[in-house]
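Just the one chain here, the form predicted alone, laid out as structure tokens.
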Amino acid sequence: MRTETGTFRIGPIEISSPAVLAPLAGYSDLVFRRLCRRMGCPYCTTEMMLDRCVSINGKQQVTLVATDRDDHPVAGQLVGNQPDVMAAGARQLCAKGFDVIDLNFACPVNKALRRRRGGYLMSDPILVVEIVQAVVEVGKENDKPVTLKVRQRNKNTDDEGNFFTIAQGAYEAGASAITVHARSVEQKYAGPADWDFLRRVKEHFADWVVIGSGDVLTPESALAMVRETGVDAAAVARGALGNPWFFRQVRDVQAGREPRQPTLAEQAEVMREHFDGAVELYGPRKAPSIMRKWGIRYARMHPHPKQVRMAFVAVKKTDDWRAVLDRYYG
């Protein structure tokens, strides 16, 4: 429940701002989460992790589950479709030190849907509730809150019955919060999000923490979602990509200030820090290819975005990255 000061709680965890970092596949790794926290983000969720793989010590899984003492509170997000396997994955995340276990029933990508995971399960509310019940039991054993992420419906032509069956079942099972993406699975990210649906969800679950998702692209829109729908917080996704300053800007707007844009020097500093963190997490050979997509995102804030974007597209090694910063950021 959100307080008069704008804070809210997920289980015992108090969160100091109504803008939180959403789980972003391929983006919300430890390195980016640390940057967002430094800019005022109070709560982050990891990339989506397959339930049966979180205990595997392969290189990819090690980077997905990576966290550190400065990365808290943090939710580890699981995706899967079997209650016992999801519960086992949750137990692993508890052992790895995650503060919250989040369950993904919203992912709209074709790979997840073909394998009957993520948003596919919006068509099977009974199974979703069984999964939530199983994971909540693990959460109780380990004193960890459990949350879930869902969408308004599966197909555009569906009614909202499955959503409310899932939400009511999760609420009764003891889930601490629900994140609601106000589009159908079929829509993916196209078209406007239905904020009126968020308002109706919060009215229905007035004493439950509801986090809204969809069309949170600016600091002003994050606060507008909270104000207009009554949700406890807004999950920031695409709006934060290449702009970890988003969370600082939210606090500016809250305080009645114009959101301060980072200077080119500040952008360069953060981008160097981001690159160094990627080298630390992924290694010097893999980091340049991973950071290429980030450079393209950061370029949107530059006075000459197209020119800088094309320069980052050509990055292949560490020296290339540094050369782009030297040339365009001074």
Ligand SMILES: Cc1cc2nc3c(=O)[nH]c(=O)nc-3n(C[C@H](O)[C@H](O)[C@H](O)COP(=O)(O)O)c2cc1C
Given for the second form:
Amino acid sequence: MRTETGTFRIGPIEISSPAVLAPLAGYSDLVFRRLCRRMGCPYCTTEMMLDRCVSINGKQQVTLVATDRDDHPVAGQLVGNQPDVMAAGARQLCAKGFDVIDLNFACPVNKALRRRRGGYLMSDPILVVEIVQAVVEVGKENDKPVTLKVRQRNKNTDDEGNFFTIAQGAYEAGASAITVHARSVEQKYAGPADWDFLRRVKEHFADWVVIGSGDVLTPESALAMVRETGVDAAAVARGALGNPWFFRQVRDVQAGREPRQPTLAEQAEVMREHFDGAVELYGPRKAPSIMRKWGIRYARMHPHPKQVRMAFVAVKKTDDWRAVLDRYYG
Ligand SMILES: Cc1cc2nc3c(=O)[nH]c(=O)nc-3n(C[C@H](O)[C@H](O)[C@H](O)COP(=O)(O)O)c2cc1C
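Structure of the form predicted together with the ligand (previous: the form predicted alone):
Let's see the whole complex now, leading with the same chain.
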């Protein structure tokens, strides 16, 4: 729950601002988390990682679980559907230095649903609570809080029963916080998020940490979500893609200042750092394609977004990336 100074806690971890980085598959890696933290983000979550894969030392897994000394507090998010396998994954994440274990019961993509993972499990409250119980045990052994991410009920088929059974079961099992994406699994990312649902969840679980997710697209909306629904924090997802300055802007708005827009020189500096970080984490061969998708996101901040976007779309190798920066960012 939020304190009078606006901080909140996940277990023993005090978090200093109500805008936190959401889990984002393909985006919330170590490199981007570092940039967000530098801009004032107090807490980050990795993208979802398949439970049984976190202990494999393949190249892809190594980049997924990568964290470092400055990347704290950080939650590692697991997805899976077997309590014992999820517990084993959680043990691995504790050993790798993650501060919090987050469990994904929200992912709406077809691949996850077909494999009975993520959002599929919103229809199986008994199994979800068993998974939470198993992982909370691991958390206790390692002094690490456990949290979960869920979605709103299915508006067509469920009378909210599953949502509240899952939330109540997780609360009683000892989960330290719940993140609620205020859209149903069926909605995926379409349509407005239902903030009134967040308000009702927080009202119901007044003494539990509730993090809201959905339509946090501007710094003002992050603070409005907290103010209007009573949730303890807002998870910043699409709003932060290509805009790590979002977190600095939230602090500006909180302090009653006009949110500072990054200058072109600042944008270029961050993008160079992002590229160098990607080379370090993924290697020089993979980095340009990863950075192409980031360039497309960063282009939104440029005064000529369409032109810059097209230039990033054409990037194939490191020199192409640098040429776009030199040409459009000086
Ligand atoms: C590209 C992308 C990847 C995402 N990956 C994850 C993920 O790995 N785990 C998760 O719990 N949510 C994931 N989400 C959901 C977001 O964390 C967030 O709940 C959702 O985007 C709603 O917030 P928004 O409307 O402010 O974007 C993802 C969303 C996007 C757009």
